[in-house]
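Form predicted alone, single chain, as structure tokens, below.
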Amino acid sequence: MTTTIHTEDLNVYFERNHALIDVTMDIQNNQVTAVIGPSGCGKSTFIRCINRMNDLIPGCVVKGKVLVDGEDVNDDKVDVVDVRRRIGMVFQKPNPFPKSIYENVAYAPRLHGVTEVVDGKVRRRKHTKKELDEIVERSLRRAALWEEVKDRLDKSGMSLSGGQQQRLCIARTLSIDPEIILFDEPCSALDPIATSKIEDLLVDLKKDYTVIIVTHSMQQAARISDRTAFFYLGKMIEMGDTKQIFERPQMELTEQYITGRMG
């Protein structure tokens, strides 16, 4: 299995906090990777810094390295703008824009372009409205989401349920075809139902995107996951597959987390 992001040596400082400590480890391509851990452990800190959307937050510091098919995200040639738009994220409070559910998927596509090489030059042009019409059906398709929104596309994204904003992101993210794709915490709004719609997604995106995913919830991780890892105050404890995390933990830490005598 070909291994797309590989950290090493990963530090990152929120000013006085050592938020992450020396985390080295690496994910691979077209599985579901599930990072689990106690509250505050350095879960959502770790997958931001895949996306660098940890720049956003001031006073923080991130040391080490983080290859994406072997270049280093961090590296100060390389375009913020396009490493986030290779790997997209969704966040645990389903955030859709106020504007239509066309608009939502179609606004990224919109606002990107596209590029093509046209006698031997680089160029960048608007979609057409064809093509935008194809990109919003497929990405709803994709998200599960089409049969249920196909006849009020122009209605609100903020008038669906908390389960269909959730899939709508989702939607939105695979709009400008990201590479990887991370989740921190998706379903821990959602209700039953649609926390098993998300999960449902997740495992069929896999097929044709790399998928990590931040969950307090250890069933959750079960059930979906092929690989997981386990962080505790900053550390990544273990990682490995999820059967074996799950049944035969190597860390005494890992063991005392599954079982309930640590959180």
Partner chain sequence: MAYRLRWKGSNRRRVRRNVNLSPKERAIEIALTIATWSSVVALGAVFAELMLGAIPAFLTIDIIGFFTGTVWNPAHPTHPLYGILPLFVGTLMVSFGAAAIAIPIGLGCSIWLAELASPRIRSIFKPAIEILAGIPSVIFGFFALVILSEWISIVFDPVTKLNALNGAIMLAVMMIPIMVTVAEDAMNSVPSSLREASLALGATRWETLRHVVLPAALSGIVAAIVLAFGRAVGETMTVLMATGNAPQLTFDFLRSVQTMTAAIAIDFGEVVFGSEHYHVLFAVGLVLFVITFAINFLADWVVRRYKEDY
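We call the rigid core the largest set of C-alpha positions that still match within 1.5 Å between the two forms. No experiment lies behind these values; they were computed from the predicted model shown. Positions refer to the first chain, counted from 1. Compared with the form predicted together with the partner chain:
- After superposing the rigid core, the C-alpha of Asp119 moves by 2 Å or more between these two forms.
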Given for the second form:
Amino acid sequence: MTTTIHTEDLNVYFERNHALIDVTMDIQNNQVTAVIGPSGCGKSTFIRCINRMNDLIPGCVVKGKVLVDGEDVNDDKVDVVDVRRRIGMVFQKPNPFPKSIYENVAYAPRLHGVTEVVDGKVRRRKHTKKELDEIVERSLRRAALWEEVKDRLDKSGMSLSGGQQQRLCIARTLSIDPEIILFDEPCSALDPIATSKIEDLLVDLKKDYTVIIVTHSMQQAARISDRTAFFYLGKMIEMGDTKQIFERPQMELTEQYITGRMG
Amino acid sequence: MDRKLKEMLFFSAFRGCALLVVLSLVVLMWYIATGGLERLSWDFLTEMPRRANTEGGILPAIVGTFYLMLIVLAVSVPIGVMSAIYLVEYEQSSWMGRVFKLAVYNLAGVPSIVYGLLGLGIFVAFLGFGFSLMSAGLTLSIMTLPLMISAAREAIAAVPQSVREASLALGATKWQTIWHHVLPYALPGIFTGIILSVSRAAGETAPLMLTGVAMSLQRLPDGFFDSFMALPYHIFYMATQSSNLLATRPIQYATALVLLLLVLGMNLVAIVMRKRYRDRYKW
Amino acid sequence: MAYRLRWKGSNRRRVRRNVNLSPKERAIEIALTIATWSSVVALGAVFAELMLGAIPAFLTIDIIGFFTGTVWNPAHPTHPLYGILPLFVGTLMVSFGAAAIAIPIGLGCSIWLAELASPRIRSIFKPAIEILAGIPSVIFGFFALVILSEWISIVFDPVTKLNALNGAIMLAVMMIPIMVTVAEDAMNSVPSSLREASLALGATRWETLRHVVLPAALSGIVAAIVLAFGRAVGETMTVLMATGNAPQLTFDFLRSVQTMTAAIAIDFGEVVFGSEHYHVLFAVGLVLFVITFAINFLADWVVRRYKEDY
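Okay, that is the form predicted alone; can I get the form predicted together with the partner chain now?
Below, the chain from earlier opens the complete complex, with every other chain and molecule after it.
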């Protein structure tokens, strides 16, 4: 296992509110890492540092290092657009574009085009229709949605059920083949059946991607993750193999949380 | 008094009020319609006025109003929509935003005649556009700007943040996000704002009186720096100052009907559009 | 953790900037900034121009006389008198008269629309009212001049056929759609859980309305009234055509009056460019501007100050 993400002394401030305090942690390649903790503990804030989504929040200041493959993505000189292309994100509430299913998935590939090397020169061009069709099919298959929607790709993404919408959002993220995918409580708006489909999918995705999931459900973290980090009041209290965290927590706070005496 | 009786009395009074409102507006439109239909004809719309407006049609007034709407469209729509985009998506300095909100919200309520003073001082005199279509059109453009901006602003701000996040998280740039997602979904709302603003400009009279509307012309305006006639002023002039007030009543009614149909028609389109748009996107 | 993003309306806070903007992105941002500043400048010009136009008047005429003079006779060849009082009183009479008629009727109508009308009727009535709010004022003025004044003559036998009452009634008809739209919105935004809570305690619908809905919607209702009043003060064409345009200081609703707006509109037809009279009219415009600006500010303040968030 190699380390993909390494954060060092990560601090986040929302105006006077110190939301994340000195977080230093490692996230491994091709694993599912779960981030758990009570509401307001900074777990969402943490993963939003990784693809710089916190930039959108007025008054938010992020200090410290977020090394992704050795490159500090929190550096001012880094192109955030490029960071977000490489690090995908799936949100709490399914948010498909009010466009067709096909367009939802084809949007990002179209945006970025194909970069290829011809005669030693790097060139960017548009996708052909056939290439796009392939990407859409591959992404939808990977998100386990293809069979359900292949006959109605031209229907609006909003017409799908909640769980399908969330899988569409996953397919949309997969369409540009990111290295890392961040999931911000992806199942909190879904029913149990849709949730279990997404969980299966997440476990399957770790073969090809590094997956980080924020969840308020300890059961979910225990079911799907390899490693778990516990956050409390803006600090990372403990991180370790999921089994160890749930069976033999080292810190008292962690134990209180997972045994339900705090939350 | 008995509680039930009290309720009945009050509620009847409210119903009466509503009835009165409907009645007053129906009466008003009924009079304009019946009075106007008497004189309204194809020739009335397409002919030049003759004999100091006492005969003939109102073509120059229709064309003048049309040109005014055109200037408003060309000036206040791009500036208004761009300002709205900036305010919602880019603006972040404290005082500019505050100054802007103050200006936009409060200037929407400034009387139109005051905008006329502005047009007279700046466009007619200072910039030397004279009493012309251009002076009047630019004055109306500034007058409609606050309306335009707040309508567009509302439409853009109504696009949920989650759509922007989805797009940005896929590696779209800010402008790509605005252009591909925010604007398309805000467009019907923006259009509604545009139509309402332009129809407001079309019916406005007072600013024209200070920026050079003509009482009678037997030709169409020759370019944007020529003098012009306009429908609303034509009504005012014919009803209060023309040479034979009573004899030209049918012309007055018919002109009023034309203006009423134009403005109400545009408002109807705008409101139907907004309704359908609201039904289409339920975020 | 649920995020409350403040993409818009987030004044005091800066958003982290992307330093890697492409030239196109940067150009767009600059273009948008320029457009925004041009609208700021254009709107600021309204005020600047009024000041510039009005200052010469304040230099040559007696300022106290301007605000306290009871005679408005600017066209007098040798001794023009610029007392704004007759115009000011004219404006107040017409707009307060209109408010006195429009407030009860408009409120009754908005209550009916928000609380009593069936959803189907409301879905027709509400857009219809909004469409009617767009009727050009010159059409109301025309109606007042030709029809309403005749009716008033029959009922009241006034001194002059075109009088303050005529203007007030017509303005009231104009104000009502604006009032109803805003006030109905305010009542509609009172959550039905509040109504249900009151009804479940055994209150009648009227008692619920009186003690629960109306207090909750009060700020919106007040704002509606103030906004409509501001519109009445600034209205030009209707009063110009309806009130007879005689700048006399009177409190009799059956006599002709002239409002500030009407004086500006009419006098500019014959004024010499750059003359004292010309600048005095700008001064009248400035007074009008200040009044309406203050009214709008008040409406805005009321909404902000007393707004209840549900």
